[in-house]
Every structure is written in structure tokens, then in C-alpha cells.
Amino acid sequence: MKPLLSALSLTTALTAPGLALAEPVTFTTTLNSYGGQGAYLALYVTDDSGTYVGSLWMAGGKSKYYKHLSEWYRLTGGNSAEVNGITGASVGSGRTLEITLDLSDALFDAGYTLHVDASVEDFRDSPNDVTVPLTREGAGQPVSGRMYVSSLTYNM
């Protein structure tokens, strides 16, 4: 499936009747207090073989910094079209990003993984700061990040 089509199917959740059911999912990403500039975050999904499926959200609007979200950048070839229309401001130290998206029910309990790459100016990049399987059982369960992300929770 083409990446743009994948991203559209993720974010629009195939809302046409008969294609698939969708429901709102809220992602809450809380950052550690690290004392630097706002973090760029890429939230994206891979399938059970690690193949990129689509981007859910990009926090940080200057595409020249996307290369620092190294795993997302590698998987997408740095194609900023992957995040057209799904970007917001960077997230400050100790702050929380909360986004609600309509996602296809088919993404849950089917081997898909949510990834969060993080990057902060003048600090080390953190590819796969968070990785978590998309499962119904995992909803509401906070997952700790490796560097900048204190916790990530998704609720359905």
C-alpha cells in the first residue's frame, strides 16, 4: 500500500460505510523535564514485519528538522508529504501532547506497533523513544519512554 494512502486510511479511519469501523483514540504523551527547547515528536505505525504503514502526528512544524527523527525519517525517506495536514507545535519540556484521532479498529490486536521518535535541539535524538503494540488490552496502560518521553497512554 502506498504510504500516503496508508496514512490517510489511518487518520480518516476508513469512515466510508462497509469498509471498516473506526473509533476515536486519544494519545497522551507526557515529556520529562529535560531543560531544553521544545521536542519534535513523530507518532507513526509499523506492521508486524516492521514496515512503515503511516504517520499519525508530527509535533513540530519545520521540515528541516525532521531528519533528526531518524527512524521515522529512514522509514519514510524524509517525505514531508507523510505529515501534510497532521502537524502541530513542538512540545515543551515537562509538557503534554494530547491528540485524538479516528483510527480503524483493524489496527488493534493485529500486529501493528505505535512508535514515537523524539528530537530536541542541541540534545541527542531519540529514535523509538516509545514503541508499543496497538492492542485493546494496552489501552489506558502508560508506557515509559527511553529519553524525552516520560509516558505515553492511548485510550479508546
Given for the second form:
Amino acid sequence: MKPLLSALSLTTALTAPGLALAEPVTFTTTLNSYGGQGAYLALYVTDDSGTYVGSLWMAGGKSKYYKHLSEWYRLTGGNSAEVNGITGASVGSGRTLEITLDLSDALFDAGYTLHVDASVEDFRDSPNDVTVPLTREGAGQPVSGRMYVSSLTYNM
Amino acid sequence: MLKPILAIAALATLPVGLALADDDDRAFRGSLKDIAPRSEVMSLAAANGWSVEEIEMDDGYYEVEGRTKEGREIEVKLHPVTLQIMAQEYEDDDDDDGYGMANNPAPAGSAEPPKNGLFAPNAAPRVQVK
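The form predicted in complex with its partner chain, contrasted with the form predicted on its own above:
Entire complex below, previous chain first.
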């Protein structure tokens, strides 16, 4: 029985970073003044092979628009359950979204990448507006976005 | 609490054939005798943690309106025979039908992140828009 339990705990430890210690991480996302409606933003994480690991936040409550967050939608199949409990309203032009989440320590310096997909009504969609490797060294350093995101910083 | 029950009870007494008589091409054209009973719809809702506010038939499909256990308004379209989820929408963001503006940055209801291995257990997100 013991070998089975050991194997089980090893497997679980490798697949679930949430079992490690957690610490609060604040993501600050500032949008450009693009002048349109509130932007939908999907913040999510992939591993070093590009495989979707999970979502951290969804700004925008109407799931019918999630298809415009095209990379997130492709990776999740548009499954709204991925963002249950981590969904708020869309973010207005020029505004700053600040989210503090208690995240697993194991997410940092382990090959994970944070992605932000952005979409604005009647404007072009912007998958991977931001991509940034999650490292302790990268904490506090602003990263520029491609279209709607002016900058993203994470602090821990 | 009584209102949803009354609404369901009232709907349950209507002949389903009325809803199926729609000429819409999207309407369900199956046999009435195969349609799953409302009690099974309620069981499905309970299994998903939805509190049901209304169940109705639209184009021959079940439409369930209610709230998730996190308090989000939800509308779910179900296949009338298999009760497979055909579509699911959250309706709790802004008042208009567009993307809307930022006026409610926090999740509706008591938020608990999904168990995807990224979050500490039972740690609610803190969020603000400046």
C-alpha cells in the first residue's frame, strides 16, 4: 500500500502546484486610452510546452463575448467554468485593473507563462496582448502590451 | 423562494406541445413522449449547484434561468431529451447588451476561485479598478 501512496502523492505534487505554499501576488494591468467600450481581458497561464494550465482572472461577465478572447477560447473550448469565482466586470479605456490572488509558489521560476487576451467591442481582437514568463526576477518589472494593454506588472 | 416554485409548477401544467408548435427552423422536432420530465431538470440544476428561478420551453428546448452557487446569474439551454447543455450564458455583468463599462470589478456573490491548482484553497480574490 505504501508504494501506491508514495506514487500517488508524487503524481499529485507534480500536477498540482496548488499543493505547495501560496503567497499573495498582485497583477496590475493598465489599459491604453483607446476610446472604446470596456475591454474584456482573460488572464491565464500555460506551462513550458504551451499547454493551458488554468485561468487567473476574467474581466467581463458575458460569456457570449468570450469567443473574442480567441486564444483563451481556443485553449479552454470557451468553458465558462474555468472562470467561475474569478470573473469581474470589463475594464474601461485608460483604467487600471488591480487583482490580488493567493497563488502557489510553484508557479514561479518553473516555466509558466502568463497571457492576457484582450477584446473591445467593434475593435480588433487582441489575443496574447501580453505574454510574460512568471519568474521571481520579473516581479515588479512592467511589461508592455501589443494593443489595448499599456503595461502589466506583477508584484509579490 | 415561493415564486420560483410557483412558476415551475405553473409551467409544468402547460402542455409541452404548445412550445413545440413554433415554426422556427431551430425548434426541436422530436417526439413529445421522449422529453425529460422537469424533475430531471431540477435534479440537473441541483447537481450543478444552480438555484433555479425559472424553467421554460423555447423552440422545444429547456431554458433554465437562475444563479450559480457563486451568485452569478445564469441562463442555460438544455436538450429536451438528453438534458445535454446546449448553451450557457452568464447575465450578471453590465445592464446594456454590449461589452459595457467598468462599474462592478468584483465577482458577483461569494467568490471562490476554481480548483485548478493555481490558487490557495478558499482564498477569495481582491480586485479593484482605478
